[in-house]
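So this first bit is one chain, no partners, the form predicted alone, shown in C-alpha cells.
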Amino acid sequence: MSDLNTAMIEKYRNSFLHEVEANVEEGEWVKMCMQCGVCSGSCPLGNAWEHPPQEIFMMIRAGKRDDVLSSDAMWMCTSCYNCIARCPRGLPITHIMHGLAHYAKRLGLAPKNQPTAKFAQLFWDNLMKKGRVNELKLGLSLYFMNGFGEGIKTALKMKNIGLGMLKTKRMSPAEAFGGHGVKDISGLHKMIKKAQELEDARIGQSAK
C-alpha cells in the first residue's frame, strides 16, 4: 500500500471513529455504512429522529464527537430491529445506537431530561430492587417522572385503562407493597457488578 493511501486511510479513521470502535458495542461496523438510508426509511419513528442512524454514522466518521454524544437520536431507538432486518450490509444498527446511548450516559454527555433516557433509568432502578420488574410501581414512576402535577393529569387520563386492568386482574394494588422477586437478589447484584468490572476492563484494554 502506498504512503498516500495509508495517509488517506488514517485521515479517514479519525480519533472519534477509533473511540467508537473501542468503546461502543459493535462500533467497528460504523465504517461499513454506505449511506443508503434504508434504516431511517424502515424506522417507525423515522420522522422523529434528530439525526437518523446513517447520519449519526457519517457524523462519527467526520469526527463530530460532541454533536453525536449529546444528541437524543440514540435514545429514540425502540429495538424493533427493522433496520437490521433491512440493512443491505447487515449492520447491527440497533446495537450500535444503544451502545452509543450507553457510552454517552457513562461519559455524562447524554441529553438532560430526555424521556427515553429517564424511562431506561426508572426501569433499571425498578428491576434491580428485586430482580423482576414491578409493573405497578414502574407505571407510577413513569406517571410522576415529570412532577406531581403532571403525574396527576396522566393518572386521570389513564384511569379507565387502570380500572379495566384491575377488573381483569392484570394489575393488583398488592404489587405496590410486595411483588415478585428472584430468590437470590444479592447473587444477581454480584453478577451485575462482575459484568460491569469485566466491561470496564475491556474498555480500559481497548483504550491502550
Second form
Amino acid sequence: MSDLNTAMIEKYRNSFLHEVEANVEEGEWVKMCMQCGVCSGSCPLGNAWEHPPQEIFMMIRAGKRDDVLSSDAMWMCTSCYNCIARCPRGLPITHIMHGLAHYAKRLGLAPKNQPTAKFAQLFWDNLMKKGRVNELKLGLSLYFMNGFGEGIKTALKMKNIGLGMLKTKRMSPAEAFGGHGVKDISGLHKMIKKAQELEDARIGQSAK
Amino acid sequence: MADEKKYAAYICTGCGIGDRLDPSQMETIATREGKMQSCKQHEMLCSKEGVKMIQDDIDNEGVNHIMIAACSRRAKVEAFHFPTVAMTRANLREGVIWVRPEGDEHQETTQEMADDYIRMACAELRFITPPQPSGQQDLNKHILVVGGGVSGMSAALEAAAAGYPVTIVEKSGQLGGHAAQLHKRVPYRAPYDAPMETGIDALIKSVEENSDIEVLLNSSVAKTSGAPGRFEVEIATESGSSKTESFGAIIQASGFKPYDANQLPEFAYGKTPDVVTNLELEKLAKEAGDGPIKRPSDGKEVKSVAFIQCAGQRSDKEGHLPYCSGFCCTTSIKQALYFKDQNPGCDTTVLFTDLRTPGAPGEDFYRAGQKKEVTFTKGAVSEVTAGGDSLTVKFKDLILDEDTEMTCDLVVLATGQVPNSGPDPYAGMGETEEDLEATAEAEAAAAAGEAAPVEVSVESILNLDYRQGTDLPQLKWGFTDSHFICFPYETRRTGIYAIGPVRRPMDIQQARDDAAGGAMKAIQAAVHAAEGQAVHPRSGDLSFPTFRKEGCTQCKRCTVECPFGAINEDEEGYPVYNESRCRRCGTCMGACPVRVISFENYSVDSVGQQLKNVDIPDEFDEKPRILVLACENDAYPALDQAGMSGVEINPWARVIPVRCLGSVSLSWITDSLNSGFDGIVLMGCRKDDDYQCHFVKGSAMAHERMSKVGDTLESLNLEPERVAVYEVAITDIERAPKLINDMADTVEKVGMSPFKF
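Would you generate the structure of this protein in the form predicted in complex with its partner chain, following the form predicted alone above?
Okay, now the whole complex, with that chain kicking things off.
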C-alpha cells in the first residue's frame, strides 16, 4: 500500500486538490467549498473532530496531504447528514468524508487503532464470511476488540440487554454456531474479488 | 380666487365617527368657536356624493377655505383633493376613535379630544391660504450630465430617450471613463460563468450618434448658478473659451479615482513592476489579447498569480479606505478567469478575508470561478516580497489559523474606488447650530476681507454659486450625501443628482441602473420646477417660503441652516429664496429668531394658533394636556398606524403634524407652556450618520435647538422634564404612543402646569 502512496505523491506532486478530485469519492466537490463553516457548526460531533469539514477542505486546498490523510477527523463522521442538508453550496460533505477515510485507508495512512476504522474492518470481515452480517458475532467481536478483559467487562455490562433480546426473540443464540448466510457464498466472493480488481486497476491507473 | 375668505366645515360621520362621537356638538364647536360660516355632516364624506357636496360648495357658494373632520390627513388624499382651496383636516378617525377605547368611562375624554382637533383645524384654517406657484421658471428640458463615463453616458441616453436633450461635459479627451480601460467585464447575463465584452465602444457610439446628446470633451463646469428649471452653467473648454447654457436639471456622474496603491509599500507596490493593481492588470490583459498574459518585469508568461483582496481597503490604517468598494471581488474572479481561460494550468489564488459578490449574478460567477479551479484562500496578507524569479506572499491562513506563504509570478492588488467629489462644503465643520453660527461669522468676516478663506485643495466639479459651498455635500468618506436606501440619487442640492461611484462604490451594471434612476429624477426635477412644485419628499407641494423683509434682522440663520443650500443672500444680507431649490421642509422657519419666514399654508401662526386653541381645562379638573409635535414623515404615520393596529394613545395628547422637526419654532414651545400645556413631546426622525430625516438635517437641527430649551423652562419656573425630544421611526407603532404615555406619567409626577387660566 505504501507503494501506492509513493506513486500518488509522485504523480500529484503539486496539487493535493487534484489528487483528491481524481481519487476520492465526490472529491471534485472540494473546490466548491466557500468556507462559510456551516458544516462545522452543524456537526453534532464537531467537538470530537480534530479538523472540522471546513478545515479539511481548506487543508486540501493548502496541500496539507499528510495532515489530512492521517487525521482521524473524517473517521468521526456518523453520517447524520446534517452538513449535507445545510451546506449552501450543496456539497455532499458526508460522502466526501467517507471518501477521504476510504482513500486514506487504501494508502495505508489511516490512523492505527482508530475505533471507527477497526469496527469497519470487523464489519467487513464478518460480512464476508457468510454474505450476511452475523449480529451476534459482530457484537461479540466489537466487545473483545480491545482485549479479553475489557470484552468480559463490556459483556457483563450489556448482560441485561442481551437477556432481554433473547427473551423477546430479537437475538438467537444459535447464530453463535455458524449462523445464516447467502445461498451462493462463492459467487459473492467472486463478485467482490472482481470489484476489488476493478478498483485496484482504477487507482493503479490513476497512480501512473 | 375671491378675495373674501369663505370658511366651510365638513364633518364625516362614517367609519364609526358618528357612533363614537357627538357630531352635533362638534358642529356647534366648528361654527361657534371655529367661526366656520357653514358646517355640514355627511355619513361618508369620501364617497362620490360627499366629495361632490364639497366641490359644489366650492364651485357655487364661493367657499375657499374648508375644514374636513374625518380621517387622518394621510388617508383619502385622492378623494379630498381640492387644489384650488385652502384645506385643513381634523383627524377624528386614526387620531381619536381608533386610539381610544370604547366605553362610557372614556367617552368624556374622547369627545374632548375630538372637540380640540376640530378647534385646531378651524384655527389653522384661518391662517393659511391656498398656495400659488411662483412661476419663477418655465419648463427647461435641457439636462446637463457632468462626466462621460458609463454612468454619465447611460444617464444621457436614458434622458434623451425620454425626449430630454442632454449635454455631457467630460473633463478628459474621450468618453468611456475607467470602463473603457477594461479588457472584459463581469458577466451581466445568464449563465454568468465567463467574462463578457465591455460593450463600451457600442455605448460611446450610441451616445455620439444620438442627435439629442451634445458631447463636450476636455471641458469642465466653471460656474453653476440658478435653480432647477433655470440653472445657468458656464462651461469652460480646454482652449480657454467658455459658453453659458441654461439647464433644467443636472446629473453629476463624476465617477471615481482609482485608489493610489503607492500607499501600500508592504505589498511591494512600486518596488517591483510585478505587483499591479486591478486596473493595471486590465491593461496587461488588453495587451495580451487572447494570448498569455506576460508579467511586466521580464515578459515571462504568468504561470501563477495571487490576488490580494481588500488591498488598502476595509482597514482603519492611515491612508487606507475604511469601506468596501464592492466591485473588487467579482473583478478578481473575472481577472483570475483571464488566466484560467487562456491556460487552465495557471495557478490562480484569490486571498480574501470576506468574499463579497453582490448582486444575483455574483454568486454564480464565484461558483464559475471555483469550477474552473481558481483557488480561494481565506487569508490576511501581511507582506509581499520580491526575490529571485518570483514573489513571495506572506499571509495568515484564517481557517487553519497559521502563518504561511506562497510564491507566484504576479501579484494583483484588488484596490478600491475613491469618489471623485468636489470639496465638501461642510468639511471640518460640525453641523451644530453653534458651529454654523461660527462659520457664518467667519464667512462674514472673510467677505469683509478680514481673513482669507480656507484654501481647498480638491478641485471643484460643479462650482456652484451657492451660499453654502461649491459642491454637493458629503456624508462619509467623500461620497455625496443622500439617504442610501430611501432616496439614493437625491443630494442635498435640489435638481442636482449624483449617480455612479461618486455616491457609492459600484460596478458597471450598478452604475447603469443608477443612471436610469438619476435620469428619471432629473427629468422630474425639471418638470416640477416648471410647475412650481417641490420634488422629493414633498413632491408636488406648491407652497414655498417667503419672508417679511421689514422684520428681518439679516442674521443669516436661514441661509446657513437650510439643509439644501437653497437660500442665497443679496448684497445687504437678506435671504434670497430660490423656490425650485427649496424642499419645503421649513427648517428656515424654525431657525428664524424673529419669525418672519412663512409658507402660504404653513407658518408660525398656522401651528401656533392650533395649540393656542386647544381647550385647557382648569388645574383642578386633573386633565393635563400634552402637546405632541410629530414629524409628518415618520412619527405622524407611526401614530396613525398605532390607530390602525388598535394601540391606545393617551387621552391628554393633542398631536400636531409638522413638516419636519426642523421647522419647529421655539415660540411654539413657549406659547404652549404659557397657555397651560403640561408637557410637550417632539418626535422627529433619526438624525445621525444613518439618518432617516427626509430633510437630512432638520431633525438634527431641531434636537440641537431643543437642547437649549431648558433655559426657557427655567425662566418660567418649570421642570425641564416637561419637554422631551425623541427620534421616532415609522415602525415605532408601539413606541410612539408609549412615549406620550411616558410624558403623562412625568406630568403626574411633577404635577400640573401652574400656567392654566
